[in-house]
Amino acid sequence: MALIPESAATGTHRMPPGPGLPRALQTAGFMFFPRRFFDYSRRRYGDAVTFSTAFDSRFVMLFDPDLVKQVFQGNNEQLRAGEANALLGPVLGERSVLLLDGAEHLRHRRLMLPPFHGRRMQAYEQTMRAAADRAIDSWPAHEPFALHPSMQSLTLEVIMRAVFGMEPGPLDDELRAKLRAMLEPVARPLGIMLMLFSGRLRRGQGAAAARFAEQRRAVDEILFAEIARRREDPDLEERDDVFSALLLARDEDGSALTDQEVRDELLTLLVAGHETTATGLAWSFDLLLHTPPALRRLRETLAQDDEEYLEAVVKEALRIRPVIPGVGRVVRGEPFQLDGWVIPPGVELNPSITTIHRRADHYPDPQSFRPERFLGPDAPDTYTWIPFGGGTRRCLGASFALMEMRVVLRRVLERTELQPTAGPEKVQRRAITLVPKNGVRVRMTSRNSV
């Protein structure tokens, strides 16, 4: 099996080292104990280290800030993202603002931004809390329930409302079974391996591949009716959802993004914006029962109707238990100068969001829970809390998901009394989010009205 120096040089390309594991049990590591075998190598090999396992023959892992700065502020022509994201293109789409890069991906993120600011925001906030209200009222009292599940159902209601703009009736229903139908399959524990060994689903062989083609055909049926609905709609214009707000988008010349650019921008904000989300819920949730300090001073300020706190938590929550444990960039064309490193075209590098949210220089003590590192003036910077990547390839959601947050932390405080029936989640992997392994169970208390 391939092995890998620990000081790799060839020719002009100098690549950090790395350990000369043999690459299945590189594998191993990353699958089965990946804190403990990337901060081992941090320790052995430093800050950037050079790794080759069954997914990628070499690639480089980056574990410190400074260096995070430098990919986050490189040539977003030469550093591309959306090839390392091409993973994801069976369900996005290849016109994904996800898996594009260069000036294709600057225009779909100039079309795409200005429904997630100013006013529409205010208009989402009122669906946020309402799917709460909804949620909270499904759950049992005095019973145990599993927390992430009911967030993965308010989190999809709210993507339904405020991004596909859908009204509740049966084409709402229909349109969410289907979808749920098309992502399930890719979102379990070992979903991601079919697409990572053995690239199926892309090239469409297969049983599986032949199912899931057909789950997102149906899913395309719908959203292509609706997008030829929409554009004939007179009404157009006076609508609040970012579905609409996209089919209204035009370039400085006056072009619109196609239907196949609409309908793949959709799937990207629902795949990014709804199970993300909800598990950041989850484990705000396991985090907050589990430390009965933070949660007794966030709901005082609260009380007080000061969220200072709340966001606090929020972003305490997104450090500690990040849902995706890492970003990408591929280098192309001329090699790319890393902090003394000269890394070749086709090698990508890789931050460690995990990784540079736990190291202990910055974040003194960083297993415990404390949202109080988020206050003040020496709260982290963007290369230190790095939960939605960073520089042009940031999420474009981040404020939506942020503000969606703390709406519903907010609303079930204020409405419920929780209560954790086990200990602290550990964290399994699911697919390229990092999830509660037993989704949060708790009981409820006691229940207000709205």
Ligand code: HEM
Second form
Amino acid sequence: MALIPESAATGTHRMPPGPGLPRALQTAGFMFFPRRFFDYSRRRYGDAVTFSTAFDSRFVMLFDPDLVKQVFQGNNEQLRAGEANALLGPVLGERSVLLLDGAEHLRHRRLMLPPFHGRRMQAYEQTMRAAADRAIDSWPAHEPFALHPSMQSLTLEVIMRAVFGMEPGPLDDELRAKLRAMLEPVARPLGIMLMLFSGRLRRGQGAAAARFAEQRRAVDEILFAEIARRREDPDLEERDDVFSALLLARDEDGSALTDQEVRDELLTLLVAGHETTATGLAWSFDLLLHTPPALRRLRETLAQDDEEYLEAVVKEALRIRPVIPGVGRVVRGEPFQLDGWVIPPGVELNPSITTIHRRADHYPDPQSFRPERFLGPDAPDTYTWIPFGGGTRRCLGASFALMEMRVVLRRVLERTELQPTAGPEKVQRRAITLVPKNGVRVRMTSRNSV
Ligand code: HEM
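Starting from the form predicted alone, produce the coordinates for the form predicted in complex with this ligand.
Below, the chain from earlier opens the complete complex, with every other chain and molecule after it.
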């Protein structure tokens, strides 16, 4: 079994220290008690720690905002997020912005950004509010139900309308059903991860991989037909969904995204934007319902049409319960200088979102849900609050997600009274996200009709 020396200096490289434990033990630490393992490692070795697990024989986790800043500001040809995200290739397709690096990545990002900014965003607000109303109307009165699945349907509906530009009807139903069938294994706690780690999915081996390929074909058939239909649509320029904006987007030299690229980016926006936002919302409700003073203050400020505290609630929820635990960048080309360390090509750097958000020096009493941290001039900075990653790879849908969380929280509080039916939720890992273990069970004690 491989051992990692406590501090490794080989030739011109100088790796940060790390636990000298067998890989199997480090793997167990990551899988079964990550939080304690990271806290212990940080105390023992410092803010940059080299680990070795069954999934990666040598990688460096970063626990400090200044180190994270150096990584997020690094050159994107040298620090490659696309390579770190390669696991998602079979689902998203190789032309997804999440999987590309360097100049190709920047080109896709530039083409995708406009619909996520300015006036276009305002058009989505109404869609989000209507989806919240439909969810609220579907909840049973006075009976316990789980909020997380309801938030998943809600955010899927928002993506279908705002991103795909689908109207309710048979095509919308069919696409949703096929997407759900394809993505269902991704949502299982370890399902697709195990297939991916073993390489079976990539090579198309085994019954599960064959089933997945079939489901992906069914989704692609609908998407490619829809791409062809929209390209011919005389009203394309009048539409305000992201799908249409992707079809219209042009480089400086006038070239457009190909059909395959549009398909890959649509799936990317769906996969990156749907479960994540639903989980952020579920955690926000869990935290608010178990922190009565914060809930009271939120209701009072919203009654005066003041959204400053609402914004702080959303930020604090994403701080204390980040949906994605960390992000990755693989070093390529020259070794990467990180403070006094020299990280060789091939090694992945992982800013740990969870650990940085728990640092008591930046967040006093870090386990308490205190939205007040985000009010006033001392609010945490760009490298201390990183639920959306950072640099040229920062989440493309961050403003979209933050707006959706604000709109839905506000609408639910305006129209309903919810009571928790159990204690605060425990964190469970599901694929690449951290979700509430029991789905945030609540009871609705009152509901206004509008
Ligand atoms: C609370 C909800 C969300 C969270 C916590 C979240 C988090 C993240 C994180 C951590 C990354 C990786 C950033 C990095 O490597 O530095 C990312 C990337 C991305 N996200 Fe989000 N996200 C959310 C919602 C959304 C939404 C709503 C969309 C779109 C509709 C979206 C689209 C994307 C895309 C396209 C990327 C890839 C960006 C790139 O590689 O350039 N996300 N997100």
